[in-house]
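We begin with a single chain expressed as structure tokens, specifically the form predicted on its own.
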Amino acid sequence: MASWKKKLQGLVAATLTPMTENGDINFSVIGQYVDYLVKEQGVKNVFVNGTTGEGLSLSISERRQVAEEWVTQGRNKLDQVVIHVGALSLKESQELAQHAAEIGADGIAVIAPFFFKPWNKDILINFLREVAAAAPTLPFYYYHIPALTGVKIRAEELLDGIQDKIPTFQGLKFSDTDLLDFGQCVDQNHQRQFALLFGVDEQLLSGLVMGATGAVGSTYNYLGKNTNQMLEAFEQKDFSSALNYQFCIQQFINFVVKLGFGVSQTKAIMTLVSGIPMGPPRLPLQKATREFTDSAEAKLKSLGFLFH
């Protein structure tokens, strides 16, 4: 068993890929965006080219350039970054993951392909198995996320064994509001030291309470610096206060899910956070208003997330 190097742990931001107005990446942000997380919200972790990242709206050789260039951009400067290679096809997610492996990233998480979709845990697990052998050095994340994929073969049920067929199995990314399969992925894991990390970042307070080692989700970009705080209050055993910060985040979340949220307006409110333009995303995806981003500006202004 190879020997990794730290569990990844605490917040992992679910990075956005920053875009031109025509629709290309744009590269020349990523090393800003790097200083962003690090110095301004405390998040050292990243996540790339998943879900938030339009990963499977992304060309495979865009795919690859994006990974590099995070790599590049955080040598020195984050703790991990993990990239999503997950695909459709099993030829082109081994070719991610080999590719990861090569250029230095610190682990890989697949999602269930979801057009022919996996009926089963052992076909789901012989996917995965042959993607992580693409990569032997890496660690390996299986990424749950059914509302996506439509994949419902629960965690803890795929937790059971999978370390003796994929051997580099280090963790999941449990995007899922089913509090009772991620406590049984907690419960029944207790010796195997699994990164269990809670991807609903509304409800990431009750992953806390039920075990999760960190979380990964996209509001870390640019609440990272609030949630860090719920996170050390929850360490503290400070419930009430850590309750507080969660409420609060809670209060934003609700606000835009009602205006609709998504991929779309995430950058839109990246970019007005942070100032890093990151552009609007991808077809079939639609830009985000100005009324959207006007509304949130005000209510983050309004719960003292947002200063400028």
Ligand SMILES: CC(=O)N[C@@H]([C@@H](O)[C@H](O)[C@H](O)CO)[C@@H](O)CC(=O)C(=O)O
Given for the second form:
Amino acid sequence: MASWKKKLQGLVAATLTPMTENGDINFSVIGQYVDYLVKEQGVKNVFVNGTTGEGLSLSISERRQVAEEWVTQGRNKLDQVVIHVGALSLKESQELAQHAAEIGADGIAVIAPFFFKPWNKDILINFLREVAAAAPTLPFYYYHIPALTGVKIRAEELLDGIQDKIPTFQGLKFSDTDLLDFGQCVDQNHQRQFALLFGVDEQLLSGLVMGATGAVGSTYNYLGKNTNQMLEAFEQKDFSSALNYQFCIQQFINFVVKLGFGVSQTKAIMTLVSGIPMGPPRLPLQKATREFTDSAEAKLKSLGFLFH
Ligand SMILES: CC(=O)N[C@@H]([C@@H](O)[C@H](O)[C@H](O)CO)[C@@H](O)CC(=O)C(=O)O
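Can you switch from the form predicted on its own and show the form predicted together with this ligand instead?
Every chain and every other molecule in the complex is listed next, the one we just looked at coming first.
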């Protein structure tokens, strides 16, 4: 088994990809974005080009450039920059994996291909192995997000014996609400060799109780500080405070989910809270409405998440 310098832990922000009003990527604000995460949110790990980053809506060339900019701007500031390199084409995924290694990223992650789908664990592992092999020096994470990929192969099944097939396998990003499946992943991870990162922000406390070693999510872009308070309370076994923090975060997420919440709305909220322009999303996503942003702003203020 390869042994890596540092284990991915704590909060990992699933980064947005800033865009200009005419739909180009706005690379110029990524440096500011890094500083904001580190200084204002206390978040020092990022997950780039994932769902929140509209990774699958970007061209391969754009994905390479975005990855490069995060690695460059994050140098000596961020702890880890993990690049999502999943694609429908194995070749493209391998190209992105190789590129991530060349630019000095700290890890790569891959979702299951979702058009022609792997219909069993072995086929999925074969696909993942081919991608991982293109970057043999980088920790590899499987990004489990069945609601979006439609690939329902259970994570606990996939984990069983995976390091024999993928020697660089280092963990899982679990974006699902099935705590039975997640718990069984934790239970298998006796030696705690893998990072088991929970991906449902509104349920993170349950994930922590079940044994999550960290979390990747969209809300850590602007609620990282508050979520870190929950992690600290949990660490100190102050479960009542941890629950209060989680309830407060849930109140916000529950509110925006009822209005219609996704990447577009996350861009609007992040622009509002950080002051860094995230711009519109790319089609087929639609820009958040003014009404959404005003309502989200009022809610953030009423919960004490926004002061200006
Ligand atoms: C479906 C989805 O976008 N899930 C988000 C969550 O952070 C989600 O926004 C949050 O839990 C609110 O529902 C993350 O799991 C996605 C993510 O980490 C990524 O962008 O790669």
